[in-house]
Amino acid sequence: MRDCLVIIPAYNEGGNIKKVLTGLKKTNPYIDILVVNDGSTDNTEAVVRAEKVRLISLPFNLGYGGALQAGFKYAVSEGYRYVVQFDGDGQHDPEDIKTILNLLEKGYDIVIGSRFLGRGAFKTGFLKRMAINVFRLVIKASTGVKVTDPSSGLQGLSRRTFRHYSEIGHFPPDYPDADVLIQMILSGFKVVEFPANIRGREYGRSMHAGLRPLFYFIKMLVSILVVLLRPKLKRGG
């Protein structure tokens, strides 16, 4: 079985992700890397192509969730033990990873580099930081789990977590977040937080900028409900 590979969902960051992907060769050389490009219509396949990485480039653009099940479909094929989620503008460090293979494994599914912890330099706006606010009250309510960090981008993920999200329904095609993790907790699936550092971006604009956390935040309440209604809809069904 081979060991790691670390998977990066682009879609247009040219401007950055030279950058990444040199400062994870230098810090990681035995690690495999597989960029899936999202539809970008900038030069993001070019730049990636050009540093002769794994890449996966989709016709169109998925949405964030949709290039990383790209990934896991990718990682579940080629045999591998774990796999990174790494952003690919530039904010997750490199030197995290082995933080992350350490607590894999240790026997946990799903680790979390949480921005909230006290490493970095991470800040977000008003809407965005109330919603992860209640979704930190709602994922400890509804499974006894502290996290502090639901919608962190920078999560190692077990083979049996990964395997599991390839498959069809498993995974939200936009934002996989506190209700995945939620689904997955009261599966019996591990989760552990580690102080991550976040550093800010250089190039490009957040997928999250604008009025996106509003509809990020109703759409996840409602993806939220239907997780904790779901055993007992099919009872009842």
Second form
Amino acid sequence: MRDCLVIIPAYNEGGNIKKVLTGLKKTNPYIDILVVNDGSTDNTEAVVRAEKVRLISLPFNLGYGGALQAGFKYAVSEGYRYVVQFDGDGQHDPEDIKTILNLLEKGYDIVIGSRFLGRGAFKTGFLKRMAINVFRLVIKASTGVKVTDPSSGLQGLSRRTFRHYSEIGHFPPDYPDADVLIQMILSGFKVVEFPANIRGREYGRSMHAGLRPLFYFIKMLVSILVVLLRPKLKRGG
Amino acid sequence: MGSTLRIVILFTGLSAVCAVFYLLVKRKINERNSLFWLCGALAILVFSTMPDTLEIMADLAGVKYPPTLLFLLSILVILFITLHQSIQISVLQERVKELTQRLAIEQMDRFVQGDEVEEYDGR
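Please give the corresponding structure for the form predicted together with its partner chain, as opposed to the form predicted alone shown earlier.
Let's see the whole complex now, leading with the same chain.
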């Protein structure tokens, strides 16, 4: 077993996952790969099995956060030092894993691959950009730390971070975002960003069409408020 | 309160108590969850059999038409029960997620022990 486990949550990624796994194996031969098949209804499971990498198949869809958390639990039980979250849709560049590992070696707890620091061709829509700007401001105001891309799916985590995430109630079932980051920074975890090469993709992860972005935005604001209130309530109670 | 309304409310309260006990006997609801419904049903029974209680309370609350207070209290009871159920659903969702993850990891362990995963050494 190696030091680092790359966790790829995959939901109906049968068409993309083979290419992603091939790229990862080629550029990072000395890391372990775990795909968490999040109740896919396509051939994702068969494709991953054929690639001979570790595979956890959830019996039904738990959502992005739920699938990642299953991976964290596995990483804790197997004693890995580092975890890298990687998307299964070909959006992330396997070359960036080396940068993540270097930063984790330097003692950072959460290493975020940001799409807004100069590299990559990823373009975000107006609404999503606005939402991200609001979250950036909230993170800066509540923690003093500047995070440009709080919703990035490309992240490296230290052992104490993913151990914390793996515990019940410590990781959101849908999309970990600014709320989790604020909680972690306030709890003393060291966060750093680096310019990642995030490529374009055909569909969004958290901001879909219709009223979903609005619902997501409001839910996230409530979630952030809860994170900020929780220590005060604990102290009071 | 008119006698017809009293009879309707009494019938509603009795029906609610009977329905909860029927569900308990049939194991469709557990004792813990039935308590809230029984409390609500008993409150309806009290108000219908002792309408003076409702009138005194309405008077104290400044409500001119006592049945309005009854409706308000009923809605509050239902809101409380709904909130309680939302809490239970949230707890259950978290537990189901935890169980699902553990089960999937357990199954995966067997898959790895079956030597079906090969360590990729980069060659």
